[in-house]
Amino acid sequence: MAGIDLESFASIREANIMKLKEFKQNGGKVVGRYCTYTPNELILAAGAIPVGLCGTSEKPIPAAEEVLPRNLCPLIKSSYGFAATDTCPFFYFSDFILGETTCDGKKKMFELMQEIKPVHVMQLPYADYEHALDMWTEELRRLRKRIEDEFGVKISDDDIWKATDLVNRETVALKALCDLNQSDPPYLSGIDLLTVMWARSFNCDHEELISMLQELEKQILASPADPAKSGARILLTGCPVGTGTEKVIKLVEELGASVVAMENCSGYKTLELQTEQSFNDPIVALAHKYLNIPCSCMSPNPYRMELLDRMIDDFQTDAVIDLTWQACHTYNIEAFEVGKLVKSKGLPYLHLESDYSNSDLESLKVRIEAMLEMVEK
């Protein structure tokens, strides 16, 4: 697959709109998803295509605020706004929407979205207790039946195992690309990382995506890392970041530093997790994998701190920025523990709370600049 570069990933979204249209015209089915807890394997095993729907644009928020409160998380408002205004082609092509109860705002938003399109909501166990895995396993069985009923198909165990192998290989390829930034200087800028990570959820062909990731890794390794990227190395954690909400990444890199890694759920958070094929039942295997995602909705959530601890060391981090979107209470509260961890490692820590607007760019810039002055390089 010659000629793969970062621009190839930047154009994935637009290119796949046409692929989805053709797929639908030929009778294909599409499931819209919002969260990393979504088991893409079950969707793929049904012969359908999962597509990402998380809103990362400020544009549809005014329309959403006609229904939703203004002081709600901008990600939720943006997501609902795209649905309500029918301005997202991926939502348009989705046959039904797959939601989850990762936060109160989203689960109530899904009640309203049900009036626009069919919605299936997975009930997520928030805590590590005796029956949590059993509950989550049953939720995945319920989802399997909903997909079968919705699309008139039978999902076999063999189909699920084949899909788990595909998703596992994609995760390995993406992690290998991200791990290139453990070098100093890093091979990829934060915007480069975001471009690749965000494009992943819009690609219809997962085998093609794996090949693209592997080819991009080869091409990057064939060229020396840019010494100009040798400034302060920043790890970004917190709420999801996507194309359209990259203002903190841009500010960091405009100030001469590099975002070398992103722990958030649109970044590295799930890249260590694989579906183990040693289980007899693929649904149980999927339940084990997805219940281990270290989202701040989980209580307790020790794996996130363990992951951050390792990433700080592996990516030779000089400072950590923790970004919380307005009204995301779980990440806002968990910022206290993240700050303790980072400071215990002797590194500067900056917690930012913002929304999707650019009204706070100057204040964010001042605070980031002050943090960077604390970095010893």
Second form
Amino acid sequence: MAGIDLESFASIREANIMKLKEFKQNGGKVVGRYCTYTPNELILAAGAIPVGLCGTSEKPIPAAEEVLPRNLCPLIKSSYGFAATDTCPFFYFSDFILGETTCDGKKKMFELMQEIKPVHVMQLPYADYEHALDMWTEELRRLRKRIEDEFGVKISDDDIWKATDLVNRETVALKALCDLNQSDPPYLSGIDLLTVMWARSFNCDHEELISMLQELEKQILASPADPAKSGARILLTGCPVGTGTEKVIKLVEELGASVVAMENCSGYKTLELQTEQSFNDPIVALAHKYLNIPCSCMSPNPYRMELLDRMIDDFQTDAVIDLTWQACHTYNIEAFEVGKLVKSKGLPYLHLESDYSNSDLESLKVRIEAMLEMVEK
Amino acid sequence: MIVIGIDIGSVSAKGYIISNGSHHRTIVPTGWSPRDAGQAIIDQLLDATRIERDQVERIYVTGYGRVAFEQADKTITEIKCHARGIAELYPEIRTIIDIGGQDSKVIRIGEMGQVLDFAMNDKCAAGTGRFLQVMATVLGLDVSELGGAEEPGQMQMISSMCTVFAESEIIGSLARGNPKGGIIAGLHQSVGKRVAAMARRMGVREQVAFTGGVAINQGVKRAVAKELGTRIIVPEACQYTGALGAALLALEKG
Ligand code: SF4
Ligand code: SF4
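What does the same protein look like in the form predicted in complex with the partner chain, given that the last one was the form predicted on its own?
Next comes the full complex, and the chain you just saw is listed first.
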């Protein structure tokens, strides 16, 4: 789109490898993380840097399959593969890895990853009820202690509050940017949206990221909307998507439609969640926020349906695509509920099951094309 | 107005020409070149109807080979074309089951022939024409002979849906002296089960039409009807519904 420059975002990953290297050389500490349940605030409060480890490339999967079963979610295989082949600089720089017991595949994979690098696994309860909250609060305290011991620092409550403020502001900035796409035609293509959302997890400096996001928002608002993007408006939901695994978004946009929003971990899933600063204890405040994440690992998971319901309206959605990575049982099963919701709103719903390879591009394309024919304007 | 609809499938290419209300159709094997097959369809249709190429207003193309065919004025998915074709032939149909050479699909359609929902299986050969083809070879028959050779009264159920395992299961079953007709009935039943499960998941509305090359096989039709517990209509020219739909959409500029 004219006037909008995503180059600064597209180059975040490269630029931050250098920054991290310097940071480490000066004695800085780094924590590698995979999932949105990771409380970045605690890492930031310790003066350390949380970095996103992606697991969105097909490349290290064959190496992973020497250890892991083939019939496993590609995200898990890719994550492990990068670690096993030592080909991810962010993994290399990490002092330890932070994992959570989200789905079965991941928690068992972390047991194996432990042999490559220290992994701290947080035990995640699967619902939002009282003793679940107590347990999760204790898990956050355990993590706080682990970080303090590991890095030889003291994390004060004040440090945590400061970090929550930073992360809250970043979330507001991200949400504002995503919300721009509620307009018709949308400002950002799905690929642009993904570029921004994916790159942000590699950025070390969160203040800088907030200014970048705000700057981008201003730029976008100042440039005219692109009438070429007037095709069908698609909401993407399901498993996380990243640069390298954007094939469904690409196909949708090659066929003339736009992915206007993504209800997944690379998109909007967590953007409504803020750490409430009214609690006395910042750890309790964090526990509340994170336990609200509408991941399919939660049981039941009503907030995801509420969020989808609202997003379908807010983003003037014409159809919903639900992407499940092969062997992801939780999203695969939850697809039934999502389908019911979408169809009850009178919209076409397409459930796709795929992996990171390109072998099914043609068959994905037929399905997407047929769905777009259903909403042809 | 004169229009052509072509459906280039994995096994055969089908064509329909509509010229001022009258129809003519043809079929050729796809072979290794979808482009040549499409060209052959056009040549044959024009030849048979004594129409010149430049009298043809529009050509719409569907099926797996659609992207390889440059003469298309528009390409449309098989799903929409089947729905349109069936709506023309049988307006009361609400569910279409289509089993072709390499995939099977279920399409739910509305009163105007519009697609309401669809499901598709193309991940493995099971439940497709390819599956039956492989099994026919094991039994020493041509795939077109399967329908007439089954004996449902002596049904030998096949438990494997995987083509490779089903093949060895049949060999074992033959070795044990089980009747061929019963084994064939079992094969049909397993294809029927598979596609019926897909249809039920989407919600079957009567009436149900069965299309695609495999619909010619009376045994699979019997099996699908039994699994779904409904009556099933097989259009007289069940292979041509996609091409007919493409031609009608070309006529309507849809
Ligand atoms: S989908 Fe669930 S498990 Fe996966 S990254 Fe998101 S929150 Fe974590
Ligand atoms: S996509 Fe599913 S299986 Fe894969 S890591 Fe996330 S929750 Fe687990």
